[in-house]
Structures are given as structure tokens and as C-alpha cells.
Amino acid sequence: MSPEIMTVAMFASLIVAITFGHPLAYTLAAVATLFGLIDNGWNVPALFDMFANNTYGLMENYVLVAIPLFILMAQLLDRSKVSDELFESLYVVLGGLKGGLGLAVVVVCTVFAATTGIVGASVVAMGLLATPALMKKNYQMEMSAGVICAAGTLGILIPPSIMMVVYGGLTGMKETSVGNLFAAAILPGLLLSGLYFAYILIRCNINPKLGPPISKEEASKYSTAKKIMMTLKSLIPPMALILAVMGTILAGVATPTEAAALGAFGALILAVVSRKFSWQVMKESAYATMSTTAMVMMLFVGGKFFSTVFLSMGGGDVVADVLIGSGLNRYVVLIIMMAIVFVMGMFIDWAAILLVTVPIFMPIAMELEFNPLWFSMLMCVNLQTSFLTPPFGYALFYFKGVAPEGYTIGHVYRGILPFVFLQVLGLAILFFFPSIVTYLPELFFGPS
């Protein structure tokens, strides 16, 4: 059988097993199975072999041991409240402004994405937290839960992110490693942020009744120093843990893994100084760290199968010719692979789509000379949207099941599509100004 009808037939085996909904895992390694000993003649041993030393390399890269250390953080940062804190002073400091609640959600997700680096922690934490009071003030419903999902999603985004180590993992490359993803991820994602920001002030200034402010005399219980003491209280216990984290990976003290053992061991600092610690919370956070990088271990391991196989068969090679061989203008075959992972994430997880793509499409940026680090951020700000894009966005369905009676699935859908559009302006931005990606990774770590 032809590598083009094989390349055909895999893909096309694979949407139709999603489809049918069984776990991305084995989905991925069952399909890579199949047409794997389609390939090799129903070699059973010589696939076995391959499949066995892929799964011991993967286990064998060091970078990946961050994955647990930073979900373990998220846990305990989880459930030491430190979110709660924060939104409750910036409700009080910016809920006078119109869409001043709103704006406080976007500044509290912004803060916890750069401690978490998980999406359903912030979706969920700031579902619980902040729908109720915006519900309360009469904000609209789709604008409320548009903001809630959309800053959320900043998690996978603003570094320390697990997307960021995987994608670093998966690549191997010096120009793409965790350090430089992390340092070229800041401001994509304060840009996003700020996106998200200036769209809820000047909509909701135009139309005040989408997010009313909080009443005068409510505001004026705090003085200005009070506020700004409250902020400050609530806002330097994260600050000092992101500084801890970020601080040694771009000045060169610690690895991207030292760092992530260094942000565990802070997050249970905060965690007791706040006293919310106990062996219970750090039993339930040890249990969600762990059935966690299980997941997303075994999507590693599924993903690598199916990679393995197509790349083995020629279809990296049959996707390059369509895509290089075609004539098409450099930035269009760009354009061509950007929509591609784009419409993948309406229907996929990030972390399939990463471990199916990058092997496919690093090679295919390598050739048509993109810098490598721009061309991963383009990927990975396209992959946040996975989780806005109906009708399988995650931080949709994670929203939907904490939001109060009232709430339906269309509300959701109606209020994230204008924050779609945001992330797609943002991703055009990243595209017209590669500096945007490239100024702090070489600011710390020089020229690549």
C-alpha cells in the first residue's frame, strides 16, 4: 500500500475512533498498532521492539519529570485558596469600574496561570469563586461565563505550563527548549490577557448593562489605603512564588525541572503559612498529581506510537511534499498548518495534537527557514484555543459543571465567541511581530 494511502487511511482511522468516544490514549496506540503492522508485514516482535524503546526513551527524558512537580503545585496552590484572596481584593479595588468584575477575573486568572499552569484548576476555581458574585451583580450570562473560560485558559499558556514542557520534550531542540518556551511565552500571554482586558472595559463602557458596577456605597467602605493593603497582602504570596519559579529558570540557576521541585515545595509553604494545609489536602493533592501525569503520560505514550509510525511509513514525508512540493508562498503553507491545528482543536485534546503534529510540521517550519521558537509559539497560542473551540472545548465542559442553576451549554457557547476572536487577533499579532516571542528569550539567554 502507497505511504499516501496509508497517510489517507490513518488519520481518517483515527477521527472515526474519536468519534465513537474511547480514551485519546489507547485510540492513538491502538490506530498506530494497526497500521503499524500494516507497514511491516504483520511484524508482531519488530513493532513490539519499536514500541518498547520509544516508551523507555520517553520515560528516560529528564525535562518531563517537571510535568508532576508542576501539577503538584497547581494542587496545593489549588487548595490553599490563594485565588480566593486575590479576587476578593480585586473585587473591592475594581468592581466600581464597569466590567470591573470582569476585569478582576481576567487580573486573578492572569496571576494564577503563572502559578498553575493547569486550565480546569483556574476554569473551575474561578467558576466556583467569581460566577456567583458576578450573577449576583447582574452581569450578563454570557459575558460572565465567556470571561471566566477565556481567562482560564491563559494556564496552559503563561509558563510554568505543562504544554510548554511537553512540546519541549517532544522537539529536543536547544532552540526549543523548556527555558527559552517559557521565557518566549510571557508576553503572548500578558498579550492575550491584556486582549481580554481592554475587550470587557470598552464593551462594557459601551453597553454598561453586560457588566454594571459595584454601588458607590459598596465601594466606599475601603479606603484607598486599605485597598491597596489588601492588594498587596493577596498579591505578593503568588507574586514571590512565580519570581521563585521564573526568576531561577531565565537567570540560568536552575533547570526548568529544579525550578518545578522549588515551586512544589513553595506552593506547601503557602499552603501552611495560610493555614489551609493538612495531611488531608496534601493526601488529596498527592492522589490528583498523580491520576494526572498518568494521563497525561499515557497520552505521551499513545501519541509517540502513533508519530513513531506515521513518520516510519513516509507520511511526514507525504504531508512535507503536499506542503512544500505545492509552490505555495512559505507563509501560507504557515497559514495552511495553523489552520489545520486549529480546526484539530475542536475536536481533539492539546496534548494529542502535539504529540501528532509536532513531528510532522517541525521539520516542515525547519525547511521553509521559520525560527523555530516563533514557529512553537504560533503553535502553542493556536492550541489554547482547543479548549474554547465548540464542541469538545474543554474549559467549556469544566465551567459548565460548576456553574450555578441557570447556566446552559448555549450561554457558554454565545460567550466565548467573541474571546475565539481574540485569540485569534492575538495569533496574528504573534505573526506580523515575531519580537513579541523572540525578546525575552534572547534578552535572557542571547541570540538562538
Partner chain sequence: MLSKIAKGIDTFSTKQGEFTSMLIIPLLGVVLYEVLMRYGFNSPTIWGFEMTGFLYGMHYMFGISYTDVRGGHVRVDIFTALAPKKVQAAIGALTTLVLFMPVMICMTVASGKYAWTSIQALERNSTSWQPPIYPIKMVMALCFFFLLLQGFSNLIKDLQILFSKEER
The other form holds:
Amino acid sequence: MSPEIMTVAMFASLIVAITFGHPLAYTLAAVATLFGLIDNGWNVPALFDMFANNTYGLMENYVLVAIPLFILMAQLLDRSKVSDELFESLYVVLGGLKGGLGLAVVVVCTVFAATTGIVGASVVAMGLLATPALMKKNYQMEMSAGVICAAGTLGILIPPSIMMVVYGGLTGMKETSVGNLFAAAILPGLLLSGLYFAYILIRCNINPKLGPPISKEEASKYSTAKKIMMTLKSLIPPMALILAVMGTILAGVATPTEAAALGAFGALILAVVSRKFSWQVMKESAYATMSTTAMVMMLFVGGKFFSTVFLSMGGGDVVADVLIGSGLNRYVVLIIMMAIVFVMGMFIDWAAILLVTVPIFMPIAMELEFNPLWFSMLMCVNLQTSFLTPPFGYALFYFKGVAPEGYTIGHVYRGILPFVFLQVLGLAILFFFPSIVTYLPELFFGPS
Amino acid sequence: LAVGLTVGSADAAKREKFGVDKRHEEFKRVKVATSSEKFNWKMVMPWSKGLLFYDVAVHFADSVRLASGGRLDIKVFSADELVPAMQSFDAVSKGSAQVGHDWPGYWKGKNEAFVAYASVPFGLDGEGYNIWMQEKGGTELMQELYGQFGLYALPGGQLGQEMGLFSNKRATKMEDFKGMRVRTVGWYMDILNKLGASVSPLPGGEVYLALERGVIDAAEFSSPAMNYPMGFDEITKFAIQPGVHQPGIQCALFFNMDAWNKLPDDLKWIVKIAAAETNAWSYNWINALNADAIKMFKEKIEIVQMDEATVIEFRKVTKAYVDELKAKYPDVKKAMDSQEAFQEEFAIWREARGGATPWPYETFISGKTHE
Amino acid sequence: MLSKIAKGIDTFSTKQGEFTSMLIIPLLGVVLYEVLMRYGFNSPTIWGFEMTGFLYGMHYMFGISYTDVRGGHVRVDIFTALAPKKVQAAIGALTTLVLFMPVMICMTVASGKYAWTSIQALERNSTSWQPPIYPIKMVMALCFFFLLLQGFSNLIKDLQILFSKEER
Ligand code: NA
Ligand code: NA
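Can you return the structure of this protein in the form predicted in complex with its partner chain rather than the form predicted on its own?
Below: every chain and molecule of the assembly, starting with the one above.
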């Protein structure tokens, strides 16, 4: 079979195979096995020796050490309930505005995005905490679902983020080191947060039924000074964690991997200080950490097998020849790559997409002389979007899992659509203003 | 030698040619046929595409394809495309790929002696490796070592001397190195530790940020041309010279033994000749680039020379360290004894020819006649 | 009998995962110790980075069968979720047989061979510390075997649903 046919057949087989609902990691490995054997003339030992090599290589990939540590940090943080207090203060501070509680969700999620490296925690925490409050105040159900899902996924974009760790570990380039990616993601994360904020404010001011303000008396429960004090006080724990992670990287105390450990340690201290810590909490956090880490890493293993076989049979060259050799404008090629990631994001998990597409797309982006960091950040925003795009969007499932009675997946799907549009808008802004991505890395680490 | 004696006996006073090309002796009566079978090989390596090492590997693959008219087509995979960087050796050993390119020191954990075929602190330089490998049994010793793992090996790139440490601390005297936080790996790490530095084997991907943020004071990576794209000069003040840890970077090409044995004779020769060509080409290519790179580094950072007493102290500690290794590992002893014997033998010529260093005219007549 | 085996495997996967999940504590400890020693006392260890790597590698490998028994491996089940339970079980058994078993059997064998090569050479890491790495490779082989076991358990459970008398 020619590499062209193999390339198409391999992706087609993957798409068909995943619909059976078997774990994605195993499915990737199985498709990789089939095509690996076709490619190497059914030499079973040679193929699996290569897979064993690859698995061991992942086991000693130092950059990825940050993954379990960031997950542990999120688990501990989640159990110490520090986000509750911030939401409660902002409830009265912003609640008086039209759409004010939605805005409070955006602010809380943005702050906590800077302390957690994963997505599940924020969506679940806000889903449990804010949804009942929003429902009680007659917020439109779709709007509530949309804002919690969208803002909750900022955790994977705003540093620290395991997505950046995976990305950095995958490319192994200086330009896209974890430190650079962290710095580059700050402004895009804030940009998206700002877009959500503006959208809620505008929509709710046009149509207050979507998000009515809380009553005057409820809002004036506390004096302005008291409100400010409460807010500031509840901001101390997350700020301390931001300092522990980004602060230690920038101050030269720790490498990004080590910063993950400092963050986890900080979250542990917070749990102790807030009297939420016990051996039981530690055990539950450890169990959940192991489960999530192994899920990500098994996808890494399956995805690695897939991309290895794909590159081995010349698939990377086929895609590059089609995209570059077609003589298309390089920006058109970029948009095609982004569209592929976006569509894959509707069906497949972010890590699987990253692991399959980055080894193919990154060399193409390099050959077309795009700024690697900028290109990577477009990919990351696109992958953050994959959490939100129906039908298969993690954040949507997490939310549905904890939403109160009466929520259907239909509410969630309808609610998220405007936010998916905002994601695409955000992507377009980054496309036209690359300095949003490159400004902070240059400021922190000098021009590359 | 026998040929020389019989012909030489005709006139005892007249001396015959001093050397012999062994290959010509062996093959002058052998007919070579052109094979027709086509081979597709995969090549793996620890190099990412951004490193010039990768280009050396590609050069070899190109040479083979060109010389064989495509009968042996080697597809090149950079680090992590087929297997992770440090798994290249196992992948070729097991036959997942047919050929690999490396710096043999990476396989120190499989046998300590691999380092001797890669670069030894204060050891052979580029010229030294070339002569030792080709004429003094180095290649045969190396093939014996790789052979233990089901591999056939050839010298596959000689990239000359590395540069010293990029540093934010000016260090020329012995006491400057005490407590200095340095990133390096391998034998040199142990040596610097013995000299009182605090050495950390930071993974390659973390070096830049660690150096930039002051997690470490100094780091070495490779030769000037290799280092240039890394931009270490943007974040450090000094380059502490010379690069005593690697006077000569020797690379190797290694082949899965079964795959190698399956090659017909003409393709085997094409591979051997392409390897030798790559080895020679790489030395010239890198060194021309090194001069350009150092010139650009000099615009950003100060090039500092360690003082003589310090370098001598480094040399002494290195000798003691290598002797320890020789006592511990028989394969290290075999390789190092051979290299040291060559260093001794060659010293007389090095001494005799000294003083004709091709410095520019003005430099030379100012009295600087030695390197 | 079969259901006992399945249950036994499930319990084993759960227990070994809960036990090895505690590796996160030494992992955290070693990284913090390294930062403290380097930044606080200017004396980095020669073993910190490698130790960290080993703990992380073992941590996630031990986790793969544990995550499986918890149903934690992500899957695209939006199509199959709508099907009746028996159909789901049939698809589950089929995918385990076709997609999972061949790959994981070969992975167990290959990683076993890979570890064996390393054991024979008493392979060490190519670093200054040069710790032995064959134990890590043994863990890798062992964990693929654990995952394979868990796959058998999943297969048994699906087949039991498929052939149970109960109408669903
Ligand atoms: Na985050
Ligand atoms: Na999606």
C-alpha cells in the first residue's frame, strides 16, 4: 500500500474504532499495531520492541514528572474548599450587577485557573457551588451551564497547566519549553476570561432575564469596606499558590517541574491551615491523583504508539506534502491545521489530539516559518476549546455530572454554543495579534 | 611487510615505501559485482532536528543513497519520532530500526567503556580520534564493544572540541570552582564534583531556564556551532575556556548485525565509505562553523581562559579518576590503555612539529608560535 | 467460578493501585528535597532528578490497571451509551477481544523480554549516579501484565452480562 492510502486508512480506522466506546488509549494502540504490522511486513517482535522502548522512554521523561504533581495539587486544593470563600465574597460584591453572579463565576474560575493545572476540578467545584446559587436567582439554565463550563476550562490554559507540560515534553524545543509556554499562555488565558466577562455583561444588560441581579438588601448585607476585606482575605490562599508556582519559576528557585511540587506542597499546607486535612483526605487525593495521572499517561502511551507508526510509515511526509506541496498560502495551511484540530476536538480527548497532531503539525509549522510559540499557543487554545465542543466535551460531562436536577445535556449543549463562538473569536484575535502570545515570554526570558 | 622485505632485499641501502594501504592489498585481485536487491532502512538517533548532530546523520544517509543509486534507502528519524532519544541503542539492537547514529557515551550504563569511544576529558582530540580509530585499532576495539550487543559499528562523525562552560560566575582559578553550581553530565560531572563544584545533571530541556533564572551558575552543552541556536550567550556573561571535558566529540554509526549481514558486499562497501566520508566531512563542516559561532559569542560574552595551574589541577584529578575507572572496568582499561599508548607514541611527532601553528602573520611574529 | 476470578482480579487491581498511589508522597518529597538542597544549601544531589523520574514512571505504570478497574480511562461512549445493556456488553467483549487482548498480550511479552535483556546485563543508567534500571523495566513488564489481567476480568464481566438470563 502506498503511504498516501495508509495515511488515510489509518485515520479512518481510528475514527471508526473509537465509536465502539473502548478506552481511547487502547484503541490508539490497537490501530497503531495493525498499521505498524502492515508497514513492517508483520514483524511482530520488531513492532512491540519498539513500543516497549517507547513506553520506557515515557517512564523516564523528566518533564512529565510535573503531571502527577499538578494533579495532586488540584486534588488537595479541591478538598480544602478555598474556592468557596472567594465565590461567597464575590457573590455580594458583583451580585448586584446584571449578570453579576455569572461575572463572579468568571473571576473565581480565572483566579483558580492560575492555581490548578487541570480542568475537572474547577468545573466540578463551580458546578456544585455556583449552579444552585445561579438557579435560585433565576439565571437562565443555558447561560449558567455555559459560563461554568467555559470559565472552568481556563485551568488548562492559564498556567500552571498539564497541557503545557505535555506539549513541552512532546516538542522538546527550547522555544516551546514548559517555562516559555507557561509565560505565553497567561495573556491568551486572560483574553478569553475577558471575552466571557464582556459577553455576560453585554448579554445580561440587553436581556436581564438571562441573569438578573440579586436583591438590594442581599447585596447590602455587608458594608463596602467589609466586602473588600472579605474578597481580599479570600484571595490570599490562591495568591500564595500562584506565588509558589509561577513565583518560584520566575525567581529562579525552581524549574517548572519543581514548581509543580512546590504548588502541591502549598496546597497541602493550605488544606492543613484550613483544617480540611486528614489522612483520609490524603489517601483520597492520592487515589484520585493516580487515576487521573494514569489516564493521561496511558493516552500518552497509546498516542505515542499511534504517532510512531504514523511517522514510521511516512504519514508525516504525506500530510506535509499535501499541505505544503499544494502551494497554498501558508496562512491557509495554518487555518486548515487549526480546523482539523477543532473538528477532532469535537470527538476526541485533548491529550490524544495533542499526541497525534503535534508530531505531524509542528514540523509543518516550522517549515512554513511560523513562530513556534505562537503556533503552539493557537494549538493550546484550540485544544482548550475541545473541552467545550459538543458532542464529546469533557467539561460538559463534568458539569452534567454535578448539575442539579432538571439539567439535561440539551441545556448544556445549547448553553455552551455562544462560548464556543467566543473561543473561535479568541483564536482569531491571537491569530491577528501574535504579540499577545509572545510579549510575556520575551519580557520574562528575553527575546528568543 | 613481507612484500616490502622481498622487494627491499634487492638493494639493502635503498628504503622502500613506508606504509601500506591494507584495503588495497586485500582487494586488488577481488572482483566486485553490483547487486540489484533494494533495501529500505530506518535510522534512529538521540538528536532532535535542531541539533547539527542530526545533520551529520542525514549526511550519512544521503551519501549512502547517492552512492548506491537508491539501492540502500535510509529513512532518517529524529529523536522521539520512532523511539525516544535514549532508546535508539536498544531499538537498533532489537531490530526495530536497522541503523543508529549516536555519541557513544550515552550508552555508558550498558558498558562504561562506551565513553572512551565518545570523548574523554583531556583525552584524544579530533586528529587523535581519527588516527587512533583508523590506524591504531580503535575501530576494531569499538566494534568489539558494540558487538557485545548485536551491533556492528563504524566511526560516524568527528566534531572536534567542545567549548567550555557558559557561566554567570567568572571562574579562572581553582577556588572559583568551589561551590559553583554547574550542569554537566557523565565522567566530567564526577570530576567537577571531586574538584569541589556542586554539579547537577539537569535534563537538557531544563538547562536554559535554570541558567537564565540562576538555578545554576554554569552549564556546558556542546561545541560553539551546536550551542549557538540554544542562545546561552543571551543569559550568561562568560564562557570559561577551554573545553577540557571533550577535546574531541566522536560519533558512531551502529547497525543491527542481522541487517548488516544481509547487505550484499557492494552495499557494505558503500556504507563503509559513506561513513568515512561523513566522519571527514563533519569535522571540516563543524569547525568552519565553530569559528563563526565563537565570533558571534564574543560579541555577547567574555571568553575567559582558566589559568595554567587550574588546568593542570583539573588534569591531575582527571587522571586519578580515569585510573579508578580502569581499575574497575576491564573494557575501559582496554580502550584507555590503547588511547594512552597512542598519545605516548604520537607525542614525539607532536613535539617535533610544534611551533608551526598557522596563526595569522601578525599573531605569529608577535611570538605566539604554539597553539 | 469465573465471576470469582473476575472479582479477585478487580480487588487485586484496586488494592495494588491504592497501595502504589502512595508513591506520590516520596515523589513530592524527593523534588522538594532537591529544591531545598540546591537553593537552600547550595548542594544539589546527584540522584534527585533520576529518582524523581523513576518514582513518576512507576507511579503511572502501577496506575494503569487501577484506573481501568475504576473506569477512569477516557472513552468515546456517546454512541454506545444509548444501546441496551446486552448490546453494550457484546460490544465491550468484542472490543476487549479484538482491540485490547492482542496488543496487551504482545506488550506483556515484549516488555518482559525487554526487562530480561536489562536484567542479564544488570543494566545501569548512563549517569553519574548510575542507578540500576532493570528494576524499573521489570515494573513496566509487571504493570502491563496487571493490565492484561484486568482486561480478562473485564471480558468475563461483559460475557456474563451477555449470557445472563435476566432480560434488560
Ligand atoms: Na491552570
Ligand atoms: Na469536544
